[in-house]
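Let's start with one chain on its own, the form predicted on its own, as C-alpha cells.
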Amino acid sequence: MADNEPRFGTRAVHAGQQPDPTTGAIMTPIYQTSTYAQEGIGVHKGFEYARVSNPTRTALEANVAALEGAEYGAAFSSGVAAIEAVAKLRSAGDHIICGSNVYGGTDRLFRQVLSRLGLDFSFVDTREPQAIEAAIKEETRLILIETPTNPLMHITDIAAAAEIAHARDAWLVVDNTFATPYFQRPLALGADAVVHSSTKYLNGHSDVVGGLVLTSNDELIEGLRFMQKSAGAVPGPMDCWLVLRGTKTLHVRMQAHDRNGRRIAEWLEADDRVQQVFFAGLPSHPQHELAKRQMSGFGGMLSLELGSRERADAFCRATRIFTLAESLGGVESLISVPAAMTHGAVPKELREEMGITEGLVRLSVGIEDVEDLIEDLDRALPR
C-alpha cells in the first residue's frame, strides 16, 4: 500500500463518492432516470442514456474497483450476468477452462447456454495447477476459477493459475464472491479480472441482486462497457445504491462473519454427529496452508457432510435461527442443501462427480451472537 493510499475501511466508506454538488448530500443520490438532457447534439455532461451509464452505478463501480485494487469496474444485473459478459468477450471456437466445482448457475450457463453458441468448455479440478495446464488448448482464451468454491470450499492457487493463463495469452478471471476483497485480492496475485455476485457479501443484506467485474485490463473493460451497452444486463440505480450502502460496512461485517465462521467450524468438527466439515480456515483442510498464503481470513461460508438426505433434511427443518433459503452473504444465517437447491439443476451423476452429495449441507454464517448460533445447530443436529 502506498504511503498516501487510504486503508480498506476508508476506501469502503468513501471511494468513488463525493458529496452531491447540487445539494451537498453526503450519500450518493439514486439517479432514478432513464435519460439525460443534452446541451446540444452530442454535447452532454458525461451521461446520455441510463443503459450506458448512470451516476449511481458509476459510483458503485469505482467503489468496488478501489476495494479490489482495480482501475475499472463494470456492474451487471446479477452475478451470472457478470460472468456471461466476460465469457461473451470470447468468440465462437474459443476454448474456456472452468473449475469443476463452481456455483451451479455458472455450470448451467456454460454447459447449457453458451456451449450452444460455439464456445468450447473444459471443466477441471483447479486445485491442481497441473490439471489446468493439461486442459489448455491452442484455442484457450479464458480460465475461470472460484476460490473458495461453492459449496466444497476448494482452494485454487491464483498465482499459479495466472502464470499458466498468461503463458498461453489467456485471461484468468477469479470469482471472489466468497472471500470478498477484504480477505482476498486476486488481481494482486496475477488475475486479469475479478467477478462478484454483489447479491452476496458486497451488499450483505439480502435485498438486491447484482454482479460486478473488476479489472485493470484496458481491453477487458472496453469489451465490458460495450457489453453493458449492447446486451443491456445492467442494474438499476436503486440496486446500485443498495450495494453501495452495503460496501460501507463490508470490512466490519466480514470480521464478524469470519469470527463466527471459525467458531462454528471448529465446534462442528469436534461433534461426532458430523462426518466432515469443509472450511478452509480449519488446519484439517487439505489446502489450509495455501488458503493462509493467499487469504487474510476465511469468512462465514462452510459446508458439512451428514451422510444422507434424510439427516440433512431433518437438520434443516429443525433450525430456528438458520433459515432454509438459497443465497448467502447476508447478515442473517442461512442453511441449504446444495444437491436440491443451488446445484439442483446439475445432473445427479455430475453432482456426484463434483462431490456434492445428498447429505451435504451448506451454511452461510451470519453476524448474530455465535453462542445462539451454536445452540441452534446443536439442537437441530440429528442424534
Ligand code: P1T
Given for the second form:
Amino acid sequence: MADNEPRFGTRAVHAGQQPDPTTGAIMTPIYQTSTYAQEGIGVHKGFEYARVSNPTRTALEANVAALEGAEYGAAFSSGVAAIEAVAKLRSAGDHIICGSNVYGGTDRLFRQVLSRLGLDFSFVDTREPQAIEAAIKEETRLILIETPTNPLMHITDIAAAAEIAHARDAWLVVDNTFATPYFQRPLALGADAVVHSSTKYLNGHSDVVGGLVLTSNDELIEGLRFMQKSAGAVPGPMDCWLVLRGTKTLHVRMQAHDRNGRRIAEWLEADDRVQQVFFAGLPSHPQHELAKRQMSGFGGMLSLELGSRERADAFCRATRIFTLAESLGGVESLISVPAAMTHGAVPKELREEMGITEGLVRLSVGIEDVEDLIEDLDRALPR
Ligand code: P1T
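Given the form predicted on its own, state the structure of the form predicted together with the named molecule.
Next comes the full complex, and the chain you just saw is listed first.
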C-alpha cells in the first residue's frame, strides 16, 4: 500500500464518492434517469445513455474496485450476469476450466447455456494445482474458481492457479463472494479479475440482486464495458446506491460475521449430533494452513453434515432465528440445504461424488448476538 493510500475502512466509506457538485449532498444521489441531455451532437458531460453509464453505478464501481485493489470495476444486474459477461469475453472453441464445486447457478450457466454456444468447459477439483495443470488444453483461455467454495469451503491456492493460467495466456478469475475483499485480495495474489455476487456480503442487507467484476487489466475492462453496453445486464441506479450504502460498513460487518462464524463452527464441531463441520477457520479443515496464508479471516459461511435428508429437514424446520432461505451474506442468519436448493441444478452424481449430500446443511451466520444463535442451533439440532 502506498504511504498516502487510505486503509480499508476509509476506502469502504469514501472511495468513489465526493459530495455532489451541484448541491453538496454527502451521499451519492440516485441518478434515476435513462438518458442525459446533450448540448449538441456528441457534446455532453460524459453520460449519454444509462445502459452505458450512470453516475451512481460509476461510484459503486470505483468504490468496490478500491476495496479489491483494482483499477476498474464493472457492475452487472446479478452475480451470474457478471460471470456470464466475463465468460462471453471468450469465443466459441475456447476452453474454460471451472472449479467443480462452485455456486449451482454458475455450474448451470456454464453447462446448460454457454456450452451450447460453443465454449468448451472442464470442471475440475482445483484444490490441487496439479489437477488444474492436467486439465489445460491448447485452447484454455480462462480459469474460474471460487475460494472458499460454496458450500464445501474448499480452498484453491490462488497464486499457484494464477501461475498456471499465465503460463498459457489464460485469465484467472476468482469469485470472491464468500471471503470479500476484507479477508482476501485475489488480485494481489496474481488473479486477473475478481467477480462478486454483490447480492451477498458487499450489499449485506438482503435487499438487492447484483454483481461486479473488478480488474486492473485493460483488455478485460474494455471487454466488460463493451458487454455492459452490448448485452445490457446492468443494475439500476437504486440498486447501485443500496450496494454503495452496504459497502460503507463492509469491514465492520465482516468482523462481526467472522467472530460469530468462528464461535459457531467451534461449537458445532464439539457437538456429537454433528458429523462434520466445513469451515476454513477450523484447524481441523484440511486446508486450514493455505486458508490462513491467503485469507486474513473466514467470515460467516459454514456447512455441516447431519447424515440424512430427514435430519437436515428436521433441523431447518426447528430453527427460529436462522431462516430457511437461499442466499447468504446478509446481517440476518440463514440456513439452507444446498442439494435441494442452491445446488439443485448440479448433476446429482457429481453433487454426491463431491459431498453435497442431502444431509449437508449450510449456514450463513449473521451478526446477531452469538449466544442467541447458539441457543437456536442447540434447540434445533436433532438427536
Ligand atoms: O445470485 P447472484 O447475484 O446472481 O449471484 C450468483 C452467485 C455467484 N457466486 C457465488 C459464490 C454465489 O454464492 C452466488 C449466488 N449464491 C446463492 C444465491 C446462494 O444461496 O448460494
